[in-house]
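This document starts with one chain, in the form predicted alone, laid out as structure tokens.
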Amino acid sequence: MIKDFAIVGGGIGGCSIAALLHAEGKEVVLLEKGSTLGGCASTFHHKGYAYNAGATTLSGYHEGGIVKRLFDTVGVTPQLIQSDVAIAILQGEKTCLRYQNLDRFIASLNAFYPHPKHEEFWRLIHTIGERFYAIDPTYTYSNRSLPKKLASLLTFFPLIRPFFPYLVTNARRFIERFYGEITAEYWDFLDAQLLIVAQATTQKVNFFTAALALGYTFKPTHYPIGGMGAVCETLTSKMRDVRTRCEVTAIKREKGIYHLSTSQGIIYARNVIMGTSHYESAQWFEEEAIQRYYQRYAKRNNHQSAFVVYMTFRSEGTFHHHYQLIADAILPLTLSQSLFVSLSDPSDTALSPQGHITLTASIHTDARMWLGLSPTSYHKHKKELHHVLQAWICATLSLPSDAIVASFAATPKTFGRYLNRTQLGGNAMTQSNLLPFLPANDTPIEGLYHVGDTAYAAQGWPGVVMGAFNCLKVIHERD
């Protein structure tokens, strides 16, 4: 049987559009390496005891998002517990929670980080998200032909119109101009927040990026009950055909058709849709004109990654379901002085069990200063940093060493052997990666598509996701 759509991989990308489609009546398959779904936001299991391998904040899902108009397209709902503080933020001998409450948060803030500018500062922020999101979302993104990409570019008018000023103005020079003076202590406090989001710095990104990216707590975020991974399975659980333990090994195209060579058997497709990253997308092809196609976007891989590390801890104590720790000077062998930590709820057992948390810690690293390693010195440098990384969490939260039950780590090089890519996080949200210079979730190649964090629209949930509706309404117009 020939199928409409085949979809690579099964992370947020892959599961949306699959989801999706199979909502709308097309036979659909989707095809994930690993033996659950989620990719980089799937959940495993390690000796005994169950992981977030990466993303672990799920944002997006309230009366009017994007995240929860997908689950609501699909038919379906999360498992999810609200969490009051998105963030506790913790720097020196500083704690300062980002609650949803505009207000409180401020309260905060102020604590910590005394200024008289921050309420008008921070109530600009959340009114340039409130304006954004009330904005219907009519635009489309393309990339099928440069006169498909102009008309497509010339839909994001309404939304470009109100916010140009920001678009137009570095964030570092927006925030020094409307502070005025501010200490270093609190540039790493807006830095370390922007890298969770934008995968950027002030000084890269223009402050419409900087204003979203540093306003998303003021909207709802939530915890998945099982793992981000059981959020996928829910997405998915519709679906006549998911494959998982299902590995892709090539695809060419004859005669309008894709022929996908799988560990399961050859799979025929009109259309593949790939959630997979675009930078490590063309080992699956051999055709020059699809070469050709990634090739054009290789220059925009920054080889931004990860290093993660993973603990299991005895506690009947309470946390905040995420901290962020940011240290005085970027650590070895990352690109990061702060630490995104995610602690598993303790009512959730059936992501650890009563009386235990579960941790994941991920710092930006750079792939290359990986994956060029001898055996020797990667596993010296990999045992190093994941003890600094330990101790640093242990000392913050105040975990006694004997209370870890199980703790390892994950490197660029894990994530290529387990996911196939080492570049995590997409396309950092920098002045020189605007819009136009990005990939679409369509292609000039016939019948081949592409969701996830390094196409169109960004990271995270939401990003994801609207790169899913946008590449459902490119399909419907190729229609």
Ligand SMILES: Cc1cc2nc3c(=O)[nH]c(=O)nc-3n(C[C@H](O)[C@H](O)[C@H](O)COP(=O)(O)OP(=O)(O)OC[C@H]3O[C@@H](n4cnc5c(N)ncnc54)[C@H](O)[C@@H]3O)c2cc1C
Second form
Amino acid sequence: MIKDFAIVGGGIGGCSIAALLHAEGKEVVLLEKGSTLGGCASTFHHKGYAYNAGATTLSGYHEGGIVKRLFDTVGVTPQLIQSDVAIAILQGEKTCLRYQNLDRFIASLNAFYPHPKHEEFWRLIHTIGERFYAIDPTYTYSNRSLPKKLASLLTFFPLIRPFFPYLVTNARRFIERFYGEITAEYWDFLDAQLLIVAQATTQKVNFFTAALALGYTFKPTHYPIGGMGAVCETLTSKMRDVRTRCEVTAIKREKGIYHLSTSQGIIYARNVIMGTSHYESAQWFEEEAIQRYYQRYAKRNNHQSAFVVYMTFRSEGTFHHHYQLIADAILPLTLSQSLFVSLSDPSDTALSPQGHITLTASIHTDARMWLGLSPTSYHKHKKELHHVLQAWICATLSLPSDAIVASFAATPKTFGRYLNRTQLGGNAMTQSNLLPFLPANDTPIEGLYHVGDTAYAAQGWPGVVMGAFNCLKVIHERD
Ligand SMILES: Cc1cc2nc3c(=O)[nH]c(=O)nc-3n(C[C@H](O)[C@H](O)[C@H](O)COP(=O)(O)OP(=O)(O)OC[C@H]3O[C@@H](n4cnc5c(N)ncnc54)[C@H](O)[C@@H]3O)c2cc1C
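Got the form predicted alone; could you also share the form predicted together with the ligand?
Then the entire complex follows, led off by the chain already shown.
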């Protein structure tokens, strides 16, 4: 049977577009190399404990939010707990709790980072977010041809107009002018938060991007019960044809039909949607035009990636869902001075069995720092960084070493092995990396589409889901 759509990769992007197309009655097959869905947002088991592989925070699931819209459209409901504090930010002796409520957050900020301009600055951040989210998303981004692309860029005009001054101003310059003098510590505080959302710091992004990234916690953030992977499983639960442990090894086109060679045999489809990273996708195609298409974007690969520590410890203590630890300087073998630490909720029996808590902690690194190493250097560096991060986590959360039941780490190489990608976090939202430089969800190749964090719109649940909705629109336009 020839499928309408074959979707390669069951990450957030692949699962979202698969579920949306299935809800429209299309014949869809979702093909995932791993044993479970989710990719960077999956949950895996190791020696009896369950861990979130990468993503731990779900944002965009609130009335009017794009992730909620996705689940409502598909007709399924994920099991979530709203986090009271989105992130507890710990910098030396300072603590700042990112409450959703603006006044509570400003009070928390002023307790440790007092500044007379905070009130005005964070109200502006809040207002920009509110105005942005109130805009009806009628815009579409297409890359099918130059005229289509230009026409699609015009649809962004209503979005751009109200925010134009912020879009053309660098965030660092804007904040400097706004505040006057601010401490190096407060810069680090801002940059650490920006890095986890925009994948870049104040020097590289415009103020509009900075405002949306810094303000995301003013909307509810959620903890997924049963792990982030369960959210992707729920999303696709109504689909008939979801194949895990099904790796696509080659894709060719004959007479307008795509032939996908997979570890479970050949699949035929009229359209293919790649949910894999743009930087890795050329390897599955032989066709020159498709190779050329991917080459156009190869230079966008910033090789940013992640080093992740996974731990299980015994504890009856009470923790926030997420912490961001900020050090004085960038850590060796990384690109960052901040570590994002997420802990399982004690009520979540899948991730917190009988008095145990599981933890996923990630820090930005450069994939090239790991990929070219000899096996000896690789294991030495991995062990060193693992040790440093574990010690930092234990000191901050006051965990005695005998409480630790399991601890291991993943490098960009590990992600390469499991997910076929070493660049993680997708496209950084820098000033030189915004539309129209980004790949869209359609391509100039008939029947070939792309979703995920290396295509429009950006990384994380809201960004990738926005791309899936855009993908649906460009598919409708082509129909
Ligand atoms: C450490 C870390 C922490 C993060 N934290 C958060 C967070 O807290 N909140 C948040 O919203 N976002 C977070 N993100 C970002 C978010 O996880 C990603 O942007 C998002 O999950 C990317 O989804 P995707 O669909 O683009 O790709 P991926 O997750 O990479 O999915 C691609 C899928 O394709 C599969 N695949 C690859 N090759 C093949 C093949 N040949 N055949 C079949 N299948 C194949 C892979 O196995 C994978 O499952 C984090 C990312 C990382 C790395």
